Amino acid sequence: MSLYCGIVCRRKPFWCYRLLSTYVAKTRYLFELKEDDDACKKAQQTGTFYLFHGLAPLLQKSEHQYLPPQHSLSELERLLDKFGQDTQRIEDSVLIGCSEHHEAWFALDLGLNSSSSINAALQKPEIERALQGSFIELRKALFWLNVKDASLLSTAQALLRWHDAHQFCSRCGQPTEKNVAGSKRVCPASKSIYYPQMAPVVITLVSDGTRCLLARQSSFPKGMYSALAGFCDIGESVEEAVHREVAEEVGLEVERLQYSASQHWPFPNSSLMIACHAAVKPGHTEIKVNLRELEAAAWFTHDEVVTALKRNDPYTQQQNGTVPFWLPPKLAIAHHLIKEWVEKSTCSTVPA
């Protein structure tokens, strides 16, 4: 009967997958796009193309939010045609997603020099007059668009990203080939087959109880305050990571931690982000800031917080001139942190 099972799933694999969850389904369904090149070709004529320029999402304004919008095969071939390129481009496209109705998503960069072809990067104002939207930097569209975009796009960047900084064997110097779906690379001189990582972080928020610490780095917009980062060593274990950074960044010794949440992050380069709520020992909060790491660091109390959470446009000055101190946006884990820290009710140490 298992056998059969197999046969059958094989052979009408949408049948197939009409009997399980929605979720397992779909799993199941990207999972034979990423491994089977002829399938993968297939749902690019029913799917549709989210398009950046320069690692930079296409988007559209509506109301007061933006949205990217998503092209056919045949309306992103015309488009190509119509400014003198090669539809060979398309197979540069990474896959992303898929709807629960099987509609694969696909993302292309028409900015980076095409690895497929000959062509190279089309002009970002031609192609934005013709498809009426913006190519917008994804770290400021975060600020704009709902989390199923963001979350998708933030997918899409790091794969385009990836593919384009992973073109040549690093054993052998030769070009790699990227599968249709863009779920790997592959040597075919030395037979070395790359997949796309991620790159451990810890971010964590550290409280003497009644105050949580914040930073910023001398890259952040003006007025940037986030919880403590950074990449962990090889060897480290999370814990062992999150004392070493508080330490070498602040100055400063965890007693205890708690994890919280964990979120892919596309900057600078693919990250998961291991989020964690610290605490440090009683009567030793001095900070002492490392500035080859920070610009500044501080305490902050809880109606500080507060206030800051409150403020939807961080860009906008102050009367004075100058910019009040504002947090990561929303889609950023740095502020599920902060938020869940200002929400517990007595804002009280981690527990142990």
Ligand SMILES: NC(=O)c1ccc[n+]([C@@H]2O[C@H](COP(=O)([O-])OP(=O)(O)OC[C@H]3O[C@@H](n4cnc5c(N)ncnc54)[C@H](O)[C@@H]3O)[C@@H](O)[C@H]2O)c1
Contents of the next structure:
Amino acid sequence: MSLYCGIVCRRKPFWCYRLLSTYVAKTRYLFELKEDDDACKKAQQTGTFYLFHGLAPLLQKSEHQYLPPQHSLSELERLLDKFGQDTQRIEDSVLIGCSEHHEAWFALDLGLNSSSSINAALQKPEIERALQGSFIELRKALFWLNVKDASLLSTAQALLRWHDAHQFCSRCGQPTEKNVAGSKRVCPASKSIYYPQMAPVVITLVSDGTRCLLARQSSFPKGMYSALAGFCDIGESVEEAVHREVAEEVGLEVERLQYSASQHWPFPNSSLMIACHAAVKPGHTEIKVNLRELEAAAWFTHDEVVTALKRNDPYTQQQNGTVPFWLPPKLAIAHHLIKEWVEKSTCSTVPA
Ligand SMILES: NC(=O)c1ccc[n+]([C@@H]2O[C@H](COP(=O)([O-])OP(=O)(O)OC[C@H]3O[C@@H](n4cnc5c(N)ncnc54)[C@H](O)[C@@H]3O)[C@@H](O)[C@H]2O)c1
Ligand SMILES: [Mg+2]
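Please supply the corresponding structure for the form predicted in complex with the named molecule (the preceding block corresponds to the form predicted on its own).
Whole complex next, starting from this chain.
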């Protein structure tokens, strides 16, 4: 229930956090930190930092799970000091969220070349030893993290990568400067403002009523099949992109599009995955694979998909040198789409 009653406080910020629901207060607090550099600097004093090296997050193994440790500002300053680095490097950190109690969370990459400090990147093994953890490639880490940490670290990696790649103004070539939160970069020379971007991608699970269509690119791990995905062209609607991508990749026309869900996907650059179900016209099921885009595509039955969904670790399942058919991991939206199709077809209400 929202406690916000429309009362406007005279204190800065112009709303009173105490009158807002926890969620609204949190979003307003994060909004303030993005807009106000002084407030964000102050938040760093009481906030915590997630560390990365070359875009790989620091993880610590605890019992049966991997967790990303959080470090306070003073711990981070001590670490930098220990390795002979100036604390200006902390200016490269980006805001990635906050707790319900308004403890701000930041991410900092110690391996990328710093735009704030003249010191060279820190050496990975030494920091791993000092912090008793390992920097693990995010694609691998996603298999071991819980949903909340996976989402937070994906956001952090996407934002750190975007800042690393946008250090110069594309209009005049001069260096750009990030605001404290990292929600934008500004070119002092041309006055251009740059905001972190995501590319919209449609991902579609096509059904013929009893089977679903899955495909693989040669770059996928062996045996893995997924739903059809493709970047939206400029000027296209989501619906147009779904029709075009399915036609382009497998030579089929689809109808009865149903939006399912969306997801931020950090690889290889930030994408906004928009997931849909679609159906082919009855009898129009002949696949014509575009070999410039895909290695293979095929129709899979309900039973084949159910069996594949149960294969959590496909690499241990190899028999006689063959790799079994398997599906993207739980955290990928493709997994969600496929699971949804299985559940719907079990109830006999799958899009025909
Ligand atoms: N989260 C998931 O479940 C999931 C599943 C499948 C694919 N994906 C992601 O979807 C994305 C798109 O899938 P795809 O590779 O089949 O796309 P695609 O079919 O559009 O083919 C990729 C090609 O599109 C072109 N392209 C056009 N706009 C681009 C842009 N903004 N960035 C990069 N390339 C662009 C390039 O030539 C590129 O080689 C991939 O990055 C992949 O990681 C995510
Ligand atoms: Mg594709």
